[in-house]
Amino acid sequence: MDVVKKRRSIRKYKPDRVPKAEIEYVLEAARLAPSWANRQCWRYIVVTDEATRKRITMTEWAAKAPVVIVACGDPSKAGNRDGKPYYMLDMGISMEHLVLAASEHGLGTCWLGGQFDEKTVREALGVPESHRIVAMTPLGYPDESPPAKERKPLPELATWEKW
């Protein structure tokens, strides 16, 4: 609980390289988390340089951080069931479980969904059209400490046996 209490969306990165052998900490994290089926759909591409971070990200901080690792999904290696892709959830815990990780380990991290063009991370990376760009995150030691966002109390979101 003390790491899931502990991380923070990061948006400012010290300059400082991350080791390898802590980007691979993180990437084994992803790596053991369950999936549809356990067909882990998932590939990450770590992305060290400068140029490369400059051109798939959408935002001047996530490009400043050291490293930048995308996410992307093989839709044909997971379910889908009643209109549901079950790619995006396995995708979703893959990340939570790198994210976590790197927490863990004093690197920030912050989750982009969205602020990226998947056309251009496609051609940058040379990722396959069977594969989805689902997320990335810069990673990096952090030069901030933001404070805790203030959440819903547990009974605005969780109830017994019905709604």
Ligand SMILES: Cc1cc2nc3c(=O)[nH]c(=O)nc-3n(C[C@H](O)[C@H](O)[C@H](O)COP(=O)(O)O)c2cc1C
The other form holds:
Amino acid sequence: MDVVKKRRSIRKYKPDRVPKAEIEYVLEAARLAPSWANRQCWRYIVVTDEATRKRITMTEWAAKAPVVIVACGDPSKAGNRDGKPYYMLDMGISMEHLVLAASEHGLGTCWLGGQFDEKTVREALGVPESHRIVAMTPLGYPDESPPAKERKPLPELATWEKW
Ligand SMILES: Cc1cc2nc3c(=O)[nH]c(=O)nc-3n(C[C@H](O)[C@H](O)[C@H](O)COP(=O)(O)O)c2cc1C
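Since the one above is the form predicted on its own, can you give the form predicted together with the ligand too?
Every component of the complex follows; first up is the chain already shown.
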């Protein structure tokens, strides 16, 4: 709960290098996530090269982080029940594990769903057609401390026994 409350989306990063052990720490958290029939549809690409970071991100602030982690998912490795593609859910769980582990270690992240072009990223990183690029996040030491954003009060999102 401490880390859940502390995490923020970070959109300003220090240029300081992130040690490899720290990158492996957050990837380990992603690896341990639960998934549909334990199929582990995920594949992560760690991008540190500056030119590639600029190419795959659509905003200057995201490219400024020393690391960008790209989350790819294989839709064929998860269920698709009643029109609900569960690979997206698996990816969300795994990625959020990564995000929370980063926050625990004082590293900033920001989920990017809308701010990248899948085709550009696919070409830049050589992602095969078998995988969708679901999200990415910059990773680095925060250079801002944004306040918590408001959330709906609990009674608006949870009820007991019935809708
Ligand atoms: C699936 C998903 C996609 C997101 N895509 C973007 C994005 O493209 N650009 C961005 O700046 N923030 C993005 N965000 C971050 C949200 O805007 C942010 O989580 C929300 O405003 C709440 O703020 P907080 O994370 O600081 O609590 C995304 C978050 C999620 C969960």
